[in-house]
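Here we start with a single chain on its own, the form predicted alone, put down as C-alpha cells.
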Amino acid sequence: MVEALLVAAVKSAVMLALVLTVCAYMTLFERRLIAGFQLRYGPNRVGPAGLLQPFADAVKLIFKESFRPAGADPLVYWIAPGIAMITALFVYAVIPLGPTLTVLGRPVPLVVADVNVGILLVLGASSIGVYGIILGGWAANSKYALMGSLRSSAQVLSYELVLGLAVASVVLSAGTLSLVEIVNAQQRVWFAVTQPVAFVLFLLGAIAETGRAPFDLPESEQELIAGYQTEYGGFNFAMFYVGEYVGIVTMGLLAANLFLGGWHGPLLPGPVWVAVKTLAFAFFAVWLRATLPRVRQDQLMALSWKVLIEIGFLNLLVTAAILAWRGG
C-alpha cells in the first residue's frame, strides 16, 4: 500500500512539474508562432532564441504586485482563481500519457490513475471549472469583469455539450470510458476516420471550451477590458493565464487520445506520438487566432444550440444505429 502510494505520488510530481512548463513554453509557441504568420520577430531576447521568455514572464507575475479592489468579497476574490487553477490540473490525474513501460524489469504505466471512468472524471472536472470564472468574475465588483463571466459561464455550459455529445460516439465506438482503453481500440483505425463529425465536434467544441478565438469572448478587449481577469494582478492574475493554457494542452491531449490513436503510431515511440499529436492541436488553435476574427456572442450561442447540438444528437444516434445492427 505505502509502496503504491508512493509511486502515485511521484506520478503526480512529476506530470505536474511536466504540464507547467509544457504550459509554460506553449506561451511561447504561441507568442512565436504568431509572430510568424504576421511577419514579425516575436520575444527573441531573453536566452538563446527566446526560449528562457517563459520564466521571466513567471518571474515577473510572481513579484508584481497583486491588489484587492475596495467592494471586492475578499474571500472568494482569493478563491477563484485557485479553482480555476486546480480543476485544470485535476484531470491528468486520468490522462494517459503513453503506453505502458517496462522500468527495471516492472510495468510502469504512463498515467497517475488508469480509473475505468475516465473521460467522465475529465468532464465532470471541466464542469467545475466554470465556478472559479464565475465567482472570481461576481467577486471582483466590476460590472466588466461580472459580463465576462457570465458570458463565459453561458459559453462553456453550451459548448460542454457538443463536447459530451462528441465523446460519446467515441464511447459508443470503444464500448468502455477508460481513456487507456479508447487508445486500445485504435490501434488498426483512428477514431477521427470512423467518426469524422464527432473529431469536427469535439475541434468546435474544444476551441469554444477553452475561449480562444475566433470564440474569445469572454475576454473580448475592445468590449469588456480583460473580461473576468481585470480585477487580477500578480499571482492571481497568473492563476487564471496558467488554467487557460492548461485547457489548451488539456484539450489536445483529449483529442490525441480520443481521436488520433494516442500513442500509436510507426517508428517513434508512443509518448512522442502523443506529444506531435498535440503540439498539432495547439498549432490548429493558434493558427485559428492568427487566422479568423471573433464572432459575435449571439452567433456564438446560435451555432451551438441550433446547430452543433443537434448535429452531434443525429450522430450519437446514427452510430448507436450501425453498432446495434452490427451487433445484431
Contents of the next structure:
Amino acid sequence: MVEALLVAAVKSAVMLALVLTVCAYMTLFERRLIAGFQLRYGPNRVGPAGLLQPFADAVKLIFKESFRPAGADPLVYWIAPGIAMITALFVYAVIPLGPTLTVLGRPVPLVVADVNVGILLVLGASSIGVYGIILGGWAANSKYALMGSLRSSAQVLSYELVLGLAVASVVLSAGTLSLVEIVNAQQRVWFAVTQPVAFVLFLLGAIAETGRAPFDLPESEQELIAGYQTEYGGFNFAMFYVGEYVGIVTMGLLAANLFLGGWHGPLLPGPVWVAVKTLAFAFFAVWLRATLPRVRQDQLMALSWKVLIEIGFLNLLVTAAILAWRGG
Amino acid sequence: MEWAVFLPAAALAVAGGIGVVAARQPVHSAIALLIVLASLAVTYLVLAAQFVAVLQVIIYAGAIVVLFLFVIMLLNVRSGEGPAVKLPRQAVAAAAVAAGYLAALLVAALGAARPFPAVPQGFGTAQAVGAALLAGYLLPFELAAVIMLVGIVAAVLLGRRPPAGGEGR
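Having looked at the form predicted alone, could you now put up the form predicted in complex with its partner chain?
Below is the entire complex, every chain and molecule, led by the chain shown above.
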C-alpha cells in the first residue's frame, strides 16, 4: 500500500517535471519555427541558439507584479488560471509514454495509472478545463475578456463533440477505453489507416480545442486584444499560457496513441517513437498557424455543428455497422 | 480505506451544497454546484462505479454547469438582486419539500438489505452500464431521448426571431 503510493508519487513527480520542461521548450520550438516560415531569425540571443530562452521567460513571468484589475471578482479571478493549468496537467495521469520497460529487474509501465476508462478521463478533464476560460474572462470584469471567454467556451464545447465522436470510432474499433490497450490494438495497422475520417476529424477538433490558428478566435488580437487572458499578467497569465502549451502536447500524445500506433515502430525504442509522433503533430500545428488565415466566428461554429458533427456520427454508424457485420 | 475517501468527499459535497444556496453571487453558486458534482463523482468511485463517475464529470460538471454559467454571464446577473418572483410562503414550502425528500431518502437507505451484497464481476464498467441501458432499460432510455428532443424543438421555437412583419424586437 505505502510502496504503491510511493511509486505513484515518484512517477507523478517525474512526469510533471518532464511535461513542464517539454512545454517550456514547445514555446521556443514554435517561435523558432514561425520565424523560419517568415524568413526571420526568432529568439536566438539567450544561450546557444536561444536554448535558454524558456528559462528567461519563466523568470520574467514569475517576478512580474501580480495585480488584479479594479472591479474584478477576487476569488474567481485567482482560481480561474489554476483550474486551467491543473486540468491540463491532470490528464498525464493516464496517458502512456511508452511500453512497459524492465528497470533493475522490475517491470515499469511508462504510464502513471492504466485505468480502464482512460480516454474518458482525458475528455472529462478537458471539459472541466473550460471553466478556467469561462471564469477567467468573466471575473476580469472587462468587455473584451468577457467576449473572448464566451467565444472560447462556445468553440471548446462545440469541438469537444467532434473530438469525442472521432475518439468514439477508435474506441469501437479497439473495443476498449484504456489508452494502453488502444495502443496495443494497433500492433499491425494504425487507426489512422483504418479510420481515416476519424483521424481528420480528430486533427481539426484538436486544433480547435487548443484554440490555435486558424481557429484562434478566442484571442484574435485585432478584435479582442487577448480574449479571456486580457486582464491577466505575471504568473497568473503564465498559468493560462502553460495550460495552452500543455494542451498542444496532450493533443499530440493523444494523436500518437489513438491514431499513429503509439510506441509501435521499427528500430527505435518505444518512447522515442512516441516523442517523434508527438513532435510531428506539434510541427503540423505550427505549420498550420504559419500558413492559414483565421476563419470567421460564424464559419467556425457552422463548420462544427453543420458539417463535422454529422460526418462524425456517420463515421461512427458505419464503424458500428461494419463491426456488427463482422460479428465483433 | 473507503472511509478515508468517502468522508472528505461527502463533507465537501455538503459544504458545496450549502454554498449553492448561501452564495450571494450567482457565479459563486455555480462554482459551489461544480464542487458538489465533483465530490459526488468521487463517492461513485468509492462505490466501484468508475464509468458512472467519469460520466458524472463529463456531463454534469463539464457540460450542464457550463450552460448555467453561460446563462448567468449572458444575463450579466450581479450580486444583490433577489429573485424576480417570490412565491407566497416560499420558505415554508421549501422546508416541507426538503423534509419530505429527506424522509424518503432515509426510508430507502435504512430499509436496504444488510450486509450489502458484494458487487458482481464487471460491475460499473462501460460494458455493464451499456448493457443495462440498451437491454434492461431500453424503453425508459428511448423515452428520455424523446423528451430531450421535445425540449430542443421547444427551445428552438421559443428562441427564434419572429417572422418579418410580426412584432419584431
